[in-house]
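Single chain ahead, written as structure tokens, the form predicted on its own.
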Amino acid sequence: MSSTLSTAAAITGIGEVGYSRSAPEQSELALELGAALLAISDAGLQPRDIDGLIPFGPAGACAEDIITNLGLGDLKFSAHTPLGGASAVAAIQCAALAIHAGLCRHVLVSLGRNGMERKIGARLNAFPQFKAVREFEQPSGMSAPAQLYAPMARRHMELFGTTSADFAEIALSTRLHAMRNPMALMTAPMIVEDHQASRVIADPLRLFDCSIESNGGAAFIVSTAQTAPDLAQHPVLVAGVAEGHPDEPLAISQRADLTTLGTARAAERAFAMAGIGPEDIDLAEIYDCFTYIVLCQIEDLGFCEKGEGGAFVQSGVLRPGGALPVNTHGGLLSQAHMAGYNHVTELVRQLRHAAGPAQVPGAQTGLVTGFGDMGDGAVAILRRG
């Protein structure tokens, strides 16, 4: 499967709207129908060549209301990949086995999102993996994401000597790319000392090692890769796409190892996919809803070995100019929160050659992840067509 499935599908159209911190004038729905207007507008496409749908699920729009709102014609696929934060990348691999299937050419996946104003709970509870939390976790007073994830960076710290101001580094370094991009939100200049002055949320994570809330919409196209040269933009191919799960993946408080996400199971299996290694890679844009989730993936991702990634950051490697520049479009640290939505049309538009001032030069093989609650992990590795 692997050799076939690579190169089969391409990104062919990406599409943003309305990111914001303000209250949205526009609900969930609108954001994401709007996101998807402009993803087919950008392929080159109309709704009526939509043939496969994966909206964001389940708390966001079903495929019924993407049909009726855009007057989509003889629909032939749809789905929900309900992995959270790995939602967007595990929906690339979903879309190119229906692609490769050949129930379909051209599939659309988007999500709206109004993180202003629903509250963390009511997401999180939407998602059924969420159950074992309420066993295990929050009978110590553990619910919101930074409660459950402060004790893996706290591990990592304790095993290898990590530092917040390792985590610092990653803050910093996403700022620092989020200034050359006119679409990001937080774009005011940060020292060490910025972040290190930042209110602790859940110990050893302060306020800016966790990301921002906001609103919007993003969506993409995946379609076949025999299509994607006749269509109005430079093809960007999936040469390699997978997920993981983690050893116990319902229960952080019950695994052996808390420092070992579902990424490094995915990134096996999409580099051997890609018939590439982490070191062909140009760029990476790295789900970040918090610094030591990007510092682990990192790590499980083989870009420098367990516990070193301490090290590796704080060398300037992932700041615009350095050896793998991460998140180039500010993440979910300093752009918006779009659940990795926004990772996956950056990487596209970088692979495409048409990010302006935050343009990676030369850059022809990227790779995107997605961190889902509980550790899940999704990686594609897409490359210049």
Contents of the next structure:
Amino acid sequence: MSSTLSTAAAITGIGEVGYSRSAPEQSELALELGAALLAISDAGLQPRDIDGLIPFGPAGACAEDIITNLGLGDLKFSAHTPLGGASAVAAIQCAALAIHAGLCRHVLVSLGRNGMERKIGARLNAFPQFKAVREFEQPSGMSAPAQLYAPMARRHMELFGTTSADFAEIALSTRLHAMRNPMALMTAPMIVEDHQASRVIADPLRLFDCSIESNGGAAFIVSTAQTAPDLAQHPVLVAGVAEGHPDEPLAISQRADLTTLGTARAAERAFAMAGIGPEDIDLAEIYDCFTYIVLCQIEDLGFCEKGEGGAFVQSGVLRPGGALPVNTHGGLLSQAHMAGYNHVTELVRQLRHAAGPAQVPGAQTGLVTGFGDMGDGAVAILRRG
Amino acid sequence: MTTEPRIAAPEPTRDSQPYWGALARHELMFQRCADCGTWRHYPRPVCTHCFSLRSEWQRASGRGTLHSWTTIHHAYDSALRGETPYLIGIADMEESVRLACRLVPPDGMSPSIGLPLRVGFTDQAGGFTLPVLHPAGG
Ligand SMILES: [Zn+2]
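Requested next: the structure of the form predicted together with the partner chain (the form predicted on its own having been shown above).
In what comes next, the whole complex appears, and the chain from above leads the way.
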């Protein structure tokens, strides 16, 4: 172990509520608090035990909301990790640091989202890091993630021969996992022809390359590793964690290399902290806002060389029973768009060996990523205690 | 009488106003470090190369080559629903910055990496001007 932060923290509680694609019945705050309460009780804790908070914010619930609702007596630490879809995994790093420094013992990380009511365009407008896109690209008709990421996928296809059928395999393998998951919203069987027949959103990205909009809440608790064995669940340790930012993070169009994400930098650090390599990973929950983004991260994480992601996924390794099962919950593509908070909860469930029909047999070590804000990446490596 | 939805006008900042002002005159100008001469885009206060805060605006050649592209079939902005499908190009400009805007190839021409491009200008109903990329020969 090259870092004392490794295994200083554990994820001790998880909670998820209200995954749906109908008109939301609860506020985003109610969904977030509902998930938080589930995570707290899952860990065997009481709300008063929570002494650190990292809500998704800054556009959502603030620490004050959570203190007020849960009656937290003496909060010792609060932060935001504003990395868009990388926020949940970056929050693991932030929480582990605060715990390792002795500031607090149990950090609640939470998200509530009414995606059916407040869709992606409205959400992005709340983010300051989209200011360059808003001023210089939106007037020409490129503003939504599908539109901004499509040229990355196109460049990858032109340089490396990656195809839409490679993206289809990611949509299909993710759906196969979703079909084993009772919380997944999209569980109809899918074949390659369904993907290829789905309408083009921003070429080369089709509808079935895009994650779904949904409502729900998801939360987890990061605790000191020392207390984890005394809590309600089998401990899941944070063996390695890191965030990484790309060059030119304000605009993809200005980035020297369109085919690499901040994930590559985070991966190197996270693997070094854990003292292991990609070959030691039993399963991975990889942020899947779009199929292409999964393929790109698989390369950035070192599961294969840059440019070989297409052949790698076509070998079937991502599917249930494959050598590297990916997004065993159905991901953002087929379970729900909980900004990757559901990727963390799913990996914890897998490492507890409590994932039911979706369980990867004997899983000991898993990896979870977050990706957001046009290139930020975060990687955590979790280990069954 | 109904009004067509319009693309929202960009809101120039103190740093970016010269860029939009030049486009309105149908000129492409990029920001350039007044100390080391490094070009930069999008407009910002500091030169990443030498950290100088002094900059000037200079006319760009308007020539570049295609780096990547997308054809947009689903417009998120209701003002653009009538324009789909439309092409967006990202160009490597001669000044070593990128330009991302509409790409308008002649009928039947497929985009490809390295396609030579020249910049043009389209005046918008909202009172501002956008750059547009054309194949250099077309
Ligand atoms: Zn300079």
